[in-house]
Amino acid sequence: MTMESPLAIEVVTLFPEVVRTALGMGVIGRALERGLVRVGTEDPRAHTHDVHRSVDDRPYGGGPGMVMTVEPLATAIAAAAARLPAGSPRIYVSAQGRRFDQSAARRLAGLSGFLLLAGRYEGVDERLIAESIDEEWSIGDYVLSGGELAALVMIDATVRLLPGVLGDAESAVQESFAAEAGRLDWPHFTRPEVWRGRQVPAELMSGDHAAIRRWRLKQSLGRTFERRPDLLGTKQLNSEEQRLLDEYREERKL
């Protein structure tokens, strides 16, 4: 992908206005205005042929809820995919998918384009997945009313990694570095120096870049130990990291 060729994203959704409205604000809205990314939508209801524009039906085998039908979705996916560069993956945002994380966002940011299918109701006909979907991704172990919010999360996490999207390119580098290193971010502070008796840590006021780096690394490791110890369980700490984590635990009697 080059600056002359913006990242192309298509979202197949029953609520295109939700996607367009949400993406029109903030960082992603500015990226769209500057031509760094292009996002289109395709409504499966536009590919129905009955008076009610039906896109769902009862599941075979019985049970609660409705299932999205194959043909309107398949036609919508084909129409949206035709606007994308060849080889762009077609992704179903699904509770059964692999966990979406920072490395997945970085991979998508390196593509020329991709398609997201936002499901509704009890899900989509399995034959559609076999026929028209390349990958399934989930943003977490919980149930949403539809895939639009998950698709927006994936778009936001991906687009902010594109060159030129953030005002300070180092922001994306530091955020992704912490996530890919298996750590949560460190605490952040800004003016005033004292608020309601709470002081900004002295290390951050010192101007000593080495001391600031050590403080941030210690806080990142300690916060991860307290809140997401599972992340550290997959990581081999080096000697400096282990020493800083030990200091953090000792300071807080953990």
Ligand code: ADE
Given for the second form:
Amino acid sequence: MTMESPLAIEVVTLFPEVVRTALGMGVIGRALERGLVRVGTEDPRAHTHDVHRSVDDRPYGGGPGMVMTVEPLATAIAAAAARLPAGSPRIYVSAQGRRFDQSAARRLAGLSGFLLLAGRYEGVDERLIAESIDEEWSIGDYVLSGGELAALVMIDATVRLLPGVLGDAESAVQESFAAEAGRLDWPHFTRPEVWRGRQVPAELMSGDHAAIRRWRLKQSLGRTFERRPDLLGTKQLNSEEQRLLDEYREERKL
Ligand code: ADE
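Now that we've seen the form predicted on its own, could you pull up the form predicted together with the named molecule?
Shown next: the complete complex, the earlier chain at its head.
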């Protein structure tokens, strides 16, 4: 059997310890320990040469805030990229990027490596993006104080898709199937069977696998209809899906 080489990720950040600490726990921590993924960091401050080790400066044209300067970032990115397989995309995480979603995570999980640049302050000098960045991604329509949390979100969503990372491979397959199919997950229950008078749905207790599958699909479609109709807007439902969604709406008078 040939051992696949681990996915290689590099994060260029002023807060490498934040990134490393956050990745140390849970599913992703275990994947790192088991060598299924490798995450390196590069601090632009280590690439400064002035006494203040400055990485930012005032914006041309004036206005509030500071902009990250080109040179420490360019050399930090080059140092990090040199540890990655050739052709690994260099990704800037910013609120101006394309929206990151499950299919973007799926694509990253299929690469041999990628680099994430986490910005701070008002952002980075645009010429650095032109020179050293291949793609720009946002995790949502809100503004974070820096790219580190966004980079961590992207790493988490990606690494859990790697083969062998989740103990029960099924759970990744089913959840991400739902996400990629443009619908929400169904409700989950565990023991006890009754809690504060609330029963677990009878279908889940039936042992009838076909009935369970139908119930879950129906809940998944119904929740998506109620909470995220935008996701269903673009989807063509098959006849079973349409019937289950109609039943759900009928039952709830929606
Ligand atoms: N940096 C600041 N805001 C961000 C966002 N929404 N997504 C990615 N990076 C960011």
